[in-house]
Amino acid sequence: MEEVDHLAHERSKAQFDGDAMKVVWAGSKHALDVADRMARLVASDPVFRKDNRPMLARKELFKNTLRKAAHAWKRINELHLTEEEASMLRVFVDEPSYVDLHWGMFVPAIKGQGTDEQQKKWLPLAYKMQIIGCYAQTELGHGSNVQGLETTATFDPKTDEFIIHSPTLTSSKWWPGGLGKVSTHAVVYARLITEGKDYGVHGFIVQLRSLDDHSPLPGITIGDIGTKFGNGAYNTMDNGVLQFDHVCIPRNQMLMRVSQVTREGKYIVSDVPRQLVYGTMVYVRQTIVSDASKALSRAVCIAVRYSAVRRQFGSQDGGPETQVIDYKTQQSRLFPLLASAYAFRFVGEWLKWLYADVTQRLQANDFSTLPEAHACTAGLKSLTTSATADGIEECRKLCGGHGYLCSSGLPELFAVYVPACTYEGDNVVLLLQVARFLMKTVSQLGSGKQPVGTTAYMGRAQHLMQYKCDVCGAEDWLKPSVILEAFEARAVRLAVNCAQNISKAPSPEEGFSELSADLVEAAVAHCQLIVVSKFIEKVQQDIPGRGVKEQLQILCNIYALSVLHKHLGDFLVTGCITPRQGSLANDQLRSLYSQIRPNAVALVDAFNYTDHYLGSVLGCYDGNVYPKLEEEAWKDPLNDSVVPDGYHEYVRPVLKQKFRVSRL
């Protein structure tokens, strides 16, 4: 194939130091180096080939995933990779598999909820992958409502064991990744019953399969729940169903860091505060936010590069047609997604800091920031995953008909990513949790207790309720203070309005239920304010590199003003801005699109993704789209033969009109 960089001219327009921007995106020079080495290690290894995934049957696809996971583990050990390097290698293998749940849920659950003794026993086995674990919480009948789980763990003091049981069909564990065919163990969540009393949901380490022949242990029914949405995609994962029929486990396999059951069957709450359990949840959700930026940036990279290569209409006198990326309709849909990818990256970085800070405080028995951390991670998980899922689909549309091909990489990326809107908390349910936190914060404003952290702006509620936006010209919308205060005023007014309306209801719960849709909007406004404020903070840091700070400032403004445009009704109805000021914001947004246009390709290059990781003929680095599209087309199994299977049985009789006449 001809090696021509069709995007070289686009890259020559860049007004910033591309290498410096790569460091900003990666977080540090060290992180960039690690990512670069691991990406190239995976891309150069034929075992990690993935272009044929959409064509494989489910069984073949799954077996191939097992092969890749085993090969990745072999390479991790052969090369003596660090934990950071191993984690990054798994990212670039880019295939959902049982190892995701083993490292992402099983291990953190034991670290967060196991005693020191339990950690010493189980973690070495897990770290060496001598056992493979999953996280069995969700049931057929209950997902978001964890307190409604039906699986029981009844303590029998005669045998010093818990009896794990699935009393109903709906108590079947349903959806845990890795459970269906691979996991040998699981952290199972069940209702703890001892001395005839139900103490609610607790975690238990349960062995599921024999370590000798992998067969299910007695009393355990286990399997895969079936094919899921999309070709390839999440079908590489063995999401499972699990039922227990009076399965006995030793008492010491209850995760006992927070509470425990004695040999006599007494339930005891330990000195370790129960809030520590939420640390694992905060960790998982902040990881999901970081993953959102990865997924959205991949889709945006494909769409930006393809939009620069693709030409349609506009030719005069036989000249070249117009690049699709130069159409304002394309820019208005694409550039806010580019800005969102950067915004989610930086808010993800901040969440990592928040998690580290909360963890340090928890270890010192300081739980003051935990409610805020829980609300932040819940809300930002919801906001970023919803926006990313929608954004990937929008990028597919931005690539026209070719975006619908599996070889574009976008259909599979969407199918792999969209479950994030549901797992680890349904997005609407999470926003309602954020809303409860906001309502509690508003209720305390008159008590003299000052809000802190991401709700500190509510301490100025009286001022923000009277706030009038000071925008006279479009350029005023470039001022960070103006943007920030407009977003703060909107968030406060939506929250206060909800609180006032709830107070008029017969009861707080009835009011909350009746106003749930409004409360979701208030929670979204609060979360968008967090993203905007963290992007502004990032831009205000000392950022090295020619033109990098300027480009980040433009992206920050595009993100903020595109959100304002999308939610203009909120800003107008709450009186934060006038219709005239909203119009000026749109004028400025159009101007920002023109400013970012020359740098668009270079800005997605800064993600530093290999062609292997992108997995897209439309988003390849050299922009040599059309030859690659044709090459991929001829690889399809349907093209293995010129005359298709079935022609003689079904097509030829139609063409020749030779049918047997049946007699009734």
Given for the second form:
Number of protein chains: 2
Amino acid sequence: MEEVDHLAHERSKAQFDGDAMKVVWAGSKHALDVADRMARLVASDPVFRKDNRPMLARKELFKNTLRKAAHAWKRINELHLTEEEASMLRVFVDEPSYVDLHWGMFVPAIKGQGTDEQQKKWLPLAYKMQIIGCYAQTELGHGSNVQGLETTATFDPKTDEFIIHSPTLTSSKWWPGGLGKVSTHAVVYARLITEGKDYGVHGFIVQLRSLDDHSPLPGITIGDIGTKFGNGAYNTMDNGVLQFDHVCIPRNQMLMRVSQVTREGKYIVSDVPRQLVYGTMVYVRQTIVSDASKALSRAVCIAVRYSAVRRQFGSQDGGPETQVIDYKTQQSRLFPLLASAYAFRFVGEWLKWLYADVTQRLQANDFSTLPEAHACTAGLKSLTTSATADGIEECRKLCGGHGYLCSSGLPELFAVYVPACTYEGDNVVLLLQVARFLMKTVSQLGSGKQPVGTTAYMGRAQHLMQYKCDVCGAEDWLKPSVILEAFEARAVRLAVNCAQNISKAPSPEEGFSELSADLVEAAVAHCQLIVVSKFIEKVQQDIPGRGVKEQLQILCNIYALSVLHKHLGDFLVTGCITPRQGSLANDQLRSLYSQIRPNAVALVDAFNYTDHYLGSVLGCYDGNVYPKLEEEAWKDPLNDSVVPDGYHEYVRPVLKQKFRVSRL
Amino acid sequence: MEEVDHLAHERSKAQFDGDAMKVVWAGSKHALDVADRMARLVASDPVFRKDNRPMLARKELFKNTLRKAAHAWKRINELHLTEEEASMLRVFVDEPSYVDLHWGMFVPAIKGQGTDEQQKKWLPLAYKMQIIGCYAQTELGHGSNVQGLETTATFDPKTDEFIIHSPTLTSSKWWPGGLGKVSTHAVVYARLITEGKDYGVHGFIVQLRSLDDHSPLPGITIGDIGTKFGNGAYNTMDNGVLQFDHVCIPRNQMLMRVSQVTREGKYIVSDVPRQLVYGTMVYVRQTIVSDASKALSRAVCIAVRYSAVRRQFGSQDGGPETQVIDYKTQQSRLFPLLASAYAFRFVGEWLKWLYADVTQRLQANDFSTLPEAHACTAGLKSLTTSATADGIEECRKLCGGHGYLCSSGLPELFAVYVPACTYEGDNVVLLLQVARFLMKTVSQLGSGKQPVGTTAYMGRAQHLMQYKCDVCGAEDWLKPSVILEAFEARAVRLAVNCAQNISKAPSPEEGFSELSADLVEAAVAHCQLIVVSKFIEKVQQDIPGRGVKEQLQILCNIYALSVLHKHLGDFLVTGCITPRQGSLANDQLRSLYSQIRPNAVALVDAFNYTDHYLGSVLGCYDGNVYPKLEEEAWKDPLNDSVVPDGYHEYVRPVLKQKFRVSRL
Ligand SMILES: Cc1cc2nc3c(=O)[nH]c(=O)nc-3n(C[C@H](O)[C@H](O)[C@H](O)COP(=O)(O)OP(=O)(O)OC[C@H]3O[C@@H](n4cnc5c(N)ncnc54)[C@H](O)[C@@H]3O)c2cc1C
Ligand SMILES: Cc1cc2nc3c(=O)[nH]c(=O)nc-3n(C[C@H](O)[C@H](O)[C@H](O)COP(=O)(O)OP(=O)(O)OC[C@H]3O[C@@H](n4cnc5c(N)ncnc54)[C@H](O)[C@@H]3O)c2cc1C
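Rather than the form predicted alone that you just supplied, could I have the structure of the form predicted in complex with a further copy of the same chain?
Then the entire complex follows, led off by the chain already shown.
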């Protein structure tokens, strides 16, 4: 294949220092270096090949995933990779597997909920992968409502054991990743029953399979729950079903950091505060937000590059046609997503800081910021995953027909990503939690208790309720303070309106439930404000590199004004801005699209993704799309023979009139 | 499995005559009867089994599709089915295949563009399926821009033949369904070149494969273009790639209804008006709108039933938990989609009438309504397919985690549906066409030329520009006239604003292109008005059956007010309604949700879909979801063995520390 950079002209147009932008995206020079090395390591290793994934049948696909996971572990060990490097390597292997749950849920659960002794016993085994663990919470009948789980763990003082049991069909564990075929152990959530009393849901370490021959232990039935959305995609994961028939585990396998059961069967709550558990949730959701920016940026990278290659219409006198990225409709769909990818990257970075801050405070027994941090991560998890799922599909559509081919990479990216809207908290359920927190904050406004962190702006509610936006010309919308106040006013007003309407209901609970659709909108407004404000803070920092800050400034404004345009109804119905100001924001947005246009390709190059990681013939670095599309097509199994299997039985008889019966 | 109707209680709550509603949905008693018989015929025939589709590898899947297509053809012949019955049967077989393109594109193309003589020759062969045809227009390099196609058809007066040729890689035909493996013939679009002159794109009937052994004819290279989005889904279709190396066809295989090439090579335009071609597009797009209501209603049926079965949270004193359909957030996401399914059904029905009307006029040489009909079908195709694609995915999310399993039916429904947003005109490109038509209409307003059909309201532009909505209380929003005027005013004002802004640009073309994102919004507003107005017209008809009209009235209002709420910014920025009126609409919407709630399950029962057609364990008629989910899970190939293939090579070595190397 010819070696030309079809996007060279696009790259030469960039008005900023691409290498400096790479550092900004990666977070630091060091992070960029690690990511770059790991990405290349994976891309150059044939075992990590991904392009055949959509064509493999489930069993082959799964076996291949086991192979990759083992190979990755082997390389991690051989190369003595650091923890940071190892986790980066796993990112670039880019294939969901039991390993994710082992490191991402099993280990953190033991760390967060296990006593020191338990950690000492189990963590070394887990770190060496002498045991492989999963996280078995959800059941067939209960996901969002964790308190409704039905699996029981009944303490038997005679044997000093818990009896784990699935009393109903709906109590079957259902969904845990890594459970179906691989895990030897699980943290199982079950209702703790002792001395005849139900103490609610607790975590237990349960061995599932024999370490000798991998067969399920007596009393345990396990299987895979079946094919999921998409080709390849999440079907590399063995999400499982698990039923217990009176399985006994030693008492000391209950995770006892916050509560214990004594030898006698007494239930005791320790003095370690329960809120600690929220710390783990803040951690996990923070990683989900940073994954959102990764997934969205991949899709955007593909769509931007292809939109610069693809030409359609507008040829003048036989010259080349217009690049579709030059159409304003294409820009108005694509550039807000490019801006969102950057916005989510920065809010994810900030969440990392927040998690560190919360952890530090927890260690100093300061729980004051925890509820706010918890609401904030829940809300941002919801906002960023929903926007990313929608954004990937929009990127697919932006590629026209070719985006529908698996070789574009976009179908698999979408199918593998969308469950992020559901796991770790259904996005609507999470927004309702945020809304509850906002209503509480509003109700305490008069009380002298100052709202903290991301809700601090609510302390200025009185001012914001009266505020009038003073935008007179389109360029006024470029001022960070103007944008920020408009978003703050909108968020406060939506929240206060909800609070007022709730207060008219017979009871706060009825009011909350009746108005919950509005409350979700108020929660979204609050979360969007957080993203906008963190982007603005980022841009106000000192950022080295020619033109880098300017580009980020433009992206920040595109993010804010495109959100404003999309939710214009909110801003107008609350009187935060006037119709005229809304139109001016739209005018400004158009001009921002023109400004970002020459930099678009360079801005996705800054993600520094290899062609392997992108996994897309439309998004390849050199833009040499058409020969690659063709080459991929011929690999399809249907092309193994010219005349298809089935022709003789099912096509020829049709053509040869074998099925025609004369009408009587 | 137990035989209980878990939804019986829901069904008993319905406040209308379900059988009468079935007739309304089907269109007539006769249509209901045909659909019912054909659906049962398919459901009871084991050959038409669908549940294993997501698990089959591409080749098996495809072979199975060939089998189903042949079997359907056999049954159609054996049972002497009418054309209406046969096409219904194909709907319920519910598997994309070459047959769709043969009947849906190849035959209509010959009918629309062939001379009487050509029709006499080719149609009987096609009707008996002695030849199988596809529609080969799109190329690797050109889809939307049909005028940019590169394939050439050069007339050679020496041989009286056209030489069909693919001069470049990008001129390869790419995407045509049925082409890859099955079709013996194609209508190929190519640039007609005669006497050294390029006359642009014309259609040609080209034989592709031998009728003896199915091998491609000399000079023809064909293959499948590879795996597409989703499990099963559209992978049953052999979308193909096709390259010509100087392939000769007789002159009389050019489709010559509107233009001809003579024996001498002269290009002649006949007196049959070119606009006739638009008639076919109106026809095809009309069927797409009616398919949209089918696809959306299936997803909604699944989500409504499952939401009534699924319970989560809110148990009081150990009683049953709340059905998730009772949460207002669930309602505010689900009921607008239920209303949309009905709305699209009725606008589809009206489009059928419009097509008949246009055809009649064309026969009488009346072309006056064609541009409006064309814009209207283009716009409605775009609006309904976009809303349906998004709606199916929303229904999937509404089912929580279980919606992500293929056994829910929703992933496949989505993946198979989404290309409708791209084929037969990319949805954004179509909206730009609508916008162009609207701008023309606005520009002619002063000229005395009265806008017709769906643009008639623009004739009242002056009134609508000044109109002030007089809603004072929430119940005012129930008046059809109030809703209609608000939507009309919004549509006119957005269009006129665009026209005014365009007029400020250096040239109309530059203005149009600069403002195209706004123009698309104006086009959407126009199309939503059409849907709302046709729904209102429908409800104003005489509709028999207890409570039927009342339910449709509620659905109509839900459709209109939910669209208004979603696009509130439009209504406010144009000053059509006040912020207070916007809030009142929202209050009314909440109350409408409560009114429709007890009828929701019966309203989806009215679609009269069999469990086979729905293909979803979550949406099954009896609501017996959990045992079915479990049963499906065990069928996955991964569950063939307890210990997975690959354990010995790739899992055991990890557990047994085979990859650990001591650090030096
Ligand atoms: C790919 C994938 C991987 C997973 N991995 C794991 C794993 O490793 N371990 C594990 O334990 N679990 C896992 N899960 C399960 C996951 O955590 C649950 O699916 C998730 O918590 C959502 O719960 P649900 O499925 O019960 O949804 P439901 O709660 O049943 O949601 C259904 C609908 O009801 C609505 N709803 C529910 N409650 C309310 C309410 N109070 N108010 C308003 N609306 C409401 C929701 O918004 C949704 O629209 C996984 C799931 C998926 C899809
Ligand atoms: C499943 C499937 C089945 C198909 N079956 C057939 C078939 O049987 N026969 C056949 O001939 N073809 C078929 N097609 C091809 C289909 O008709 C084309 O994909 C479709 O016309 C879109 O064209 P495109 O892919 O070139 O998109 P493009 O035109 O390349 O679109 C890419 C992007 O550019 C934008 N864009 C393009 N032009 C403009 C403009 N002027 N202004 C603003 N934006 C613009 C689009 O909005 C889109 O976002 C099929 C396609 C699919 C996906």
